[in-house]
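A single chain comes next, written as structure tokens; it is the form predicted alone.
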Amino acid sequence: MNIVLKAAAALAVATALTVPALAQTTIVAPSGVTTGTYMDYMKTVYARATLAELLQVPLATFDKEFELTPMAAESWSQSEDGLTWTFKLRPGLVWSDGEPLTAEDYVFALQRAATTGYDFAWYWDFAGGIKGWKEVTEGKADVSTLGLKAVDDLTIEVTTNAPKPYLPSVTSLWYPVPKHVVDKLGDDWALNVDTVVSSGPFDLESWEKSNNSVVLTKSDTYTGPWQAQIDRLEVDPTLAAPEVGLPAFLAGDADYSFLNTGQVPVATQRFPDGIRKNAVFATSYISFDMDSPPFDNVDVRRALYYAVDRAELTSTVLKDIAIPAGSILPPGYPGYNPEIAAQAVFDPEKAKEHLAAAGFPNGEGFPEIEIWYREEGGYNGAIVPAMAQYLQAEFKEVLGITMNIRVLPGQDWMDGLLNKKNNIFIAPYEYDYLDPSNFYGIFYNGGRHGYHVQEYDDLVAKADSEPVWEERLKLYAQAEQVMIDQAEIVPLVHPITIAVISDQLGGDAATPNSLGFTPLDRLGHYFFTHLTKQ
């Protein structure tokens, strides 16, 4: 070794001994459920491994203001007849094994989903309306007939059955599948850490299957938008329950925790700057069998609409884990109309007038009824049972109605709703994609309630295919006004979640949006890539 190399080597050794290694930033997060099978969102949504979707890059996704943002797709366009969308991918995207990420990987993901029993396949018919989807998933047509085409490595073409002006928002749940790996390993590619490849901002370091916890690391190969600002993300689903999460947070073993109603006052007093609230984009409402007495009478339905004191319900019984609902759309959701929401006032006198007009003054002669709700976990588990008891007391006091309460397993409840085995239900619904058509669609042409209001159906059908956003909103507002005038539903509450975060967390993801909400992991791609830690 010559003298120059010796000097360089000595300097390197000295530097290594005197300069501390840069500390890695690690965030410990509560998220997910404690069981999961495949690390592949396009194989299974309901039994996927924790944050499997965070490993891949969707075509588009939402920021914290719920604005649609291009991700793998750098642009898209719609044909003049509204039936065909063309998505252009960003050049230079690669899988973590170095293979190019191409249009074929996205098309393959949906072709495979349509033919292998994907548990989220309904979404691509209901929300996407992809041409041929229903026929292929029912085994009546070959997969090659699907309205999907990889025109070239960077161009995807999607054809729908009818104009879908909101299709780009639907693609927020369209992730690629590595065809080159699946061709070698089949579905097993997503069972082992060593064979999982990623296309998004994080790689998979470890996966503890006994509790579905994962460790993700910042990707070295991802070149798209929203690159991770932290080095490691440890996600532990056992911390998702507030009863476990808050003690871990207080001990410094988690960087944030969700709160239950009993924990909110204590956490708010101790960490006033660390409290974050989030809109879940969900609505709980009363649904009726509108074809049978007594709820085939619009005056009966409107009596219940005016008999609910939503402000009292949310502030006292629910202790602010929900906000009053006057619309099927939650505040902040695209298309939310505050003028319609404002109509849902508590007016006992008007409620009595409608019940009297229906032939039941002061509830006299009104049949005893039984409201059904389904067994729920999560935020609905804290809301729905207490809300049912409140409604029971409210309807008795205001209207003189006797209402019993029955809780059923989810499958039995849905069977009762669809097949009209009861005449009144508490129905919670959480969005599947960010567009007004999502919520209005569950009442369209029977939807999940089995009744038809022709004027409503006509307006929603027209709005669904209207390409001009402002015109769509006008049509949806007209449709919802029909819904309210006919009292097809009684909107009750919109759930929210409350969490406490560490003062070491920073970045744009840790600050509330313009509506005062902090979406946290409800918008995982945004949240975990815009979060920093001191």
Given for the second form:
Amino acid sequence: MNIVLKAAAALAVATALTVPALAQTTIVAPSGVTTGTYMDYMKTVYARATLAELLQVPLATFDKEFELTPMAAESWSQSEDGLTWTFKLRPGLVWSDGEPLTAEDYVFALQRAATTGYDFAWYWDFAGGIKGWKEVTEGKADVSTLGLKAVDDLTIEVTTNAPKPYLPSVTSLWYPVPKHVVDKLGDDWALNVDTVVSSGPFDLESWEKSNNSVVLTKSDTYTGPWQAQIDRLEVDPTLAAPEVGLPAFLAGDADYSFLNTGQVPVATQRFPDGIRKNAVFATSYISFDMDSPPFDNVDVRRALYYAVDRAELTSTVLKDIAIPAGSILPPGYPGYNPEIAAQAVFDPEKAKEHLAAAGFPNGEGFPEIEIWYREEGGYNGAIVPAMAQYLQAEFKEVLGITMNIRVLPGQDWMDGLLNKKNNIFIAPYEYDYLDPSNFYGIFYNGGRHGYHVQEYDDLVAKADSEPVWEERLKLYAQAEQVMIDQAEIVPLVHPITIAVISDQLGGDAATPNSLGFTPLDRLGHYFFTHLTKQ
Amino acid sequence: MILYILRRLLSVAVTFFVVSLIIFLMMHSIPGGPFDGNDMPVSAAVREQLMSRLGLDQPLWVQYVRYMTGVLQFDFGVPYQSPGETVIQLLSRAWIPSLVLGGLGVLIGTPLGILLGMAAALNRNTWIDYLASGFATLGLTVPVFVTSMLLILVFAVWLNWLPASGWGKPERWILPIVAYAAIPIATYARYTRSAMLDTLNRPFVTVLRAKGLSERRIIFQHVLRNSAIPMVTVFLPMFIGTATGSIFVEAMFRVPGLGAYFVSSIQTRDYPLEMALMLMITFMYCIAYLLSDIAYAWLNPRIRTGGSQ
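Form predicted alone already given; the form predicted together with the partner chain follows:
Okay, now the whole complex, with that chain kicking things off.
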């Protein structure tokens, strides 16, 4: 009898202990692989630990319709000359250790970034245009000269070199750094779970450095917008490869998985309601050395522009992992202009005419060329090699051009592009901040390609500082028209990623937006705080 | 015997240093450095500062002497990828999953492989032999990532008996251990079969049979021991190869082990970690061969005396 009683008591205790645990909602998710050195986005971006950014609250961020939404900042305003922005912080925000989150933590984050070799420092010059940034990062000026000021605990002032009407959207990557902790521990604060403090909707529970997987929990101290709706989030980069992720998903070990082309039909058949498309806001395009033959001739470039059958390319070779690109901007991206995109038609006759006009009828006398692309993984690795072969066949068939293909390590490819060691490249680009100036900036004034098209540069410069959104869009459209008429680039495709999600997942994040996309891996703050699980 | 072991120890030490020098030179001859990132390299001023802090601005020989002096005091430096810990700490944490899974794979696979090989040898040219040899050939030729994928599909996805991947709970270990075990099973089945067949045909076996010894005693006491030399040769190197983690098995089963660091340390030019991993492997192989030699000597006295037949 005694034994029975003991067993019953033990059972009762066990049940009492396990019931609250069962009520917890845990989501197991894949994520992109990084090397995971620091749990601090403002220390390193390229080697940051998984979801380091989700621990901190940016000044503003984007929702699934790509609308800018205030987060730590409650409001912002621009001075009359357009050069100074004032951000007002939401009162009551605290760090997970109870210390108040202040304007000083944001200013400190960028001051430190400008002086200690931040690998994303270029962003604050290229996108932010913060006054004095270049001089300070090059060690030519003191950090106090930066256009950044904590006016009081809740007010940040930012001064830019030129009017930057889109500065608030740039601040979506401006995360605070806990000055009070860094003062004590230095950069090491972000190396151990015990010393990491957070300001955002999640806290860090554990971090497995060997595979950079993390467990985050809903924050008890975060008072800002977008509270987490789940209790725990397990993010594992080793689930990112669809070959590993899908079997784990099928066995119930993961709540969603990205898919490779081969997996899409199977997954679609088994989970017709679980398929989600994810816009990565990237574009693959052909770029040229426009200063040397044969691509110094606009007709040659135009011939290539018309010789690509983007619909066939994306519906056959790149089935389900890319959509046709007619513009440098992807559909849904702010400033996307469907009229410009519509001009990129497949017209073999026109292509032949342009090539003949350049002095190469049916490709006769055209030199053998070699297209260079860079070796990489991820979504680009999945599309670019196949696309290069498709283009090779297409250019031969339509234009009679012989094009060889060469794959290079990233650095050699970049070196070839910047120093014009070859004359034709497949170039991929993914956005860094959600504003048209991001994509147009890479061709501006030498930029990434050494292009100098005066008319284009003038229009982009004007658009970049134009305060009225509609006027800016008109100027960017004109600039892009110049880019297309000059065939500075041949837009090819926009990669997308496809995933299958469990039917237990719900909430706004699991529902596609008005364009049919679900923000599975770029808009982390939105996605993980708007996801629920049954 | 002791003199023999001392002589061998000395040669291990020499090998260790020669290999360390070769690895060090090869490591530094790969173009690029730890701060020449693909994405957005750091500015020249910052790179200089980092290189000087890590002593990478010193001449190569100075760097080598410094590193090896550290190694002799068990100080392998701090990995660039994970600056919050020492190389030793990183290795001791990441090696556990690899050692547990790979080690168990070999320890379970080896006796199974020997049994399979014996069964094949003793039933030569019967269906048992064909089945065992077929299995062994498959085990050696099918890449481990295919085996892993099949195991996941059958046992996790279709039958739903076991979790597909992950680390932590022991039920998650079963499939990767099976994947690892396939290699020793196949290897041992083949080695045992051929070594036993070879020994079974030797005249002394006929003599033993003529003396009227039971078949069981002949097999276990005489044939198996005489066939053991090739098996000893294979065991330790295979143990090292498996217990340091396979990047494929660890990736397929999501094991946070050592495997991935072999690749990432080279890719990111994480010199301290790369050097430590290679030295660790070298050291283990040196010791493994030393132990194998001692085992040979024990199994076959002719080896230690250098005598001939």
